[in-house]
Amino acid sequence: MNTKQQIVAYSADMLRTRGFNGFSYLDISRELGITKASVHHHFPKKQDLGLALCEWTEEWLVQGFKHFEEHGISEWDKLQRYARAATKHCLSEQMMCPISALHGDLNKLPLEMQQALQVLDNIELDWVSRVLQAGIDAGEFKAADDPRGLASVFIFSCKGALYYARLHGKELFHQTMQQFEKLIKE
């Protein structure tokens, strides 16, 4: 990797574990063992390379519902490997869902990078609303009225139950998405 990509590289992982504005360019250039002048020189301001991590986190996402996608043997088992995934990420690896991370600064973000996490909110809500739709038309989820806005539920479920999951246990996060199950196939 080059010194712009290891920079966003460990970038990523801070916005995942403390937030954007949880770390700082000396917090990058000492893990890097560069200059703060190197990182400037790259991104000469942070709303410079928090657009570097909306684009991260949109390549993150496309690769993992495309994993999803080819691995999936059933439209809810392709919500399964979302959840599992997310699972793992924020209760084994304890990183957060850097659209999550992004979420928790937004009062702080500058208008540019709140707009590509607008981006970001609808690559995920017009996945999940896909595959929700592919159940519905192949009779495995009864159907609904507003496949979009039943995709907004399994995300703020998924992501709300994790959120509290982190305190509570994960049997908190397997009871939330059981009950999403009940919801979309009874």
Second form
Protein chains: 2
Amino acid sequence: MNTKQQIVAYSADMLRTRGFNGFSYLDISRELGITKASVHHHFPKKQDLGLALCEWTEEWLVQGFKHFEEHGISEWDKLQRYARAATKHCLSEQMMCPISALHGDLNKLPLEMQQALQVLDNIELDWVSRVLQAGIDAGEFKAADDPRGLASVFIFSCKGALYYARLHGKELFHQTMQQFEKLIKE
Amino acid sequence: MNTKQQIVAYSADMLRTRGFNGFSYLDISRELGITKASVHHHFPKKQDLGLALCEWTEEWLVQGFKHFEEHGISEWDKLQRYARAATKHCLSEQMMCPISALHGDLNKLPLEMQQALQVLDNIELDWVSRVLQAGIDAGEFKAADDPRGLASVFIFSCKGALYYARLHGKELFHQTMQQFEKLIKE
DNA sequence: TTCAGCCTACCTACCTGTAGGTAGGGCGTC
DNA sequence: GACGCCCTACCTACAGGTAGGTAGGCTGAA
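To complete the pair, please output the form predicted in complex with a further copy of the same chain; the form predicted on its own was given just before.
The next block holds the full complex; its first chain is the one shown before.
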């Protein structure tokens, strides 16, 4: 892994624990044992790093969805895998979803990053909508006239509960996902 | 309104647009035309200001719930009023929920503020849980074995959709709330 | 009434440590 | 020599905070 990739990897961790404006080039330089100016060499402006992080996030998303599709034994199982993947680091390492982290700093992001974030949102909403629609078609879930709206409920429930789990413990997360499951199945 | 109250009022706006770590004493001093040291006079450390903001948020919450209770003509109407109140500034002024804002900076908040935030979360979850339970008892909503988990779904759906509405427009917000309504009524 | 002491609310000046960034240079590899 | 990747040194502008001070108002005692 070359220096540039190390910068992105470490920055992705920081994005998820402190948000985009919560870590600096000095943080990165200290972690990797290089100078700040060297970080600037690879990413001249923080926006450049931010866009690289959006690309990283998209890759992370796309690979995740591919994995869930390959291993999910039902549509609900795919959604559960999504939720479990999101949980994986949250409860032990206090990490949030990178997309949520970017939304938290939305007002301070340059336009280009906002546009990249919009793309990420749609990738995620599209995938969950498709899984829900497939589940409805297969009789796993109750009929819904707007899978995208329903996908929103699922995504926001999941992410919100993960945010809160950092302070309230994982029980609330499980309660939330359980109620969502009952709502779409019963 | 004295200086201290002005500091809190302005800080509350900043909390909701930039997050707790997104504005500084210099920002406040510039806005109010006083020096930074004068801000420190009223709130020696930023944590003191943070705790005052938590109090402000609690007052804002409690008054909101009182208003929704007084004017709500059904349990769903109360929840809709909650959602509409949250929407009121979000779509025009890019303001987020203060509680969400604090959660976004959770890892960087001193312990005392984290504890105050936990209290705020519970106040909100408790109120929504009670409204949902009353609606279930009155036959407005379908039975649920865990009103608190259901309250989580509602709150997170609402807040998440507001976050996204800043970037995607209000349609997604309405879709989300509409699907939630169908889920608990049909 | 006057005055000392105290309080509130502000001020200037200063501190350490960044945060994002710029300019010029060195070194190793091909 | 060219280039990638690093470096030192520096810039402006903070961010949270500290120390010492001033001004005006209030209160109680002489």
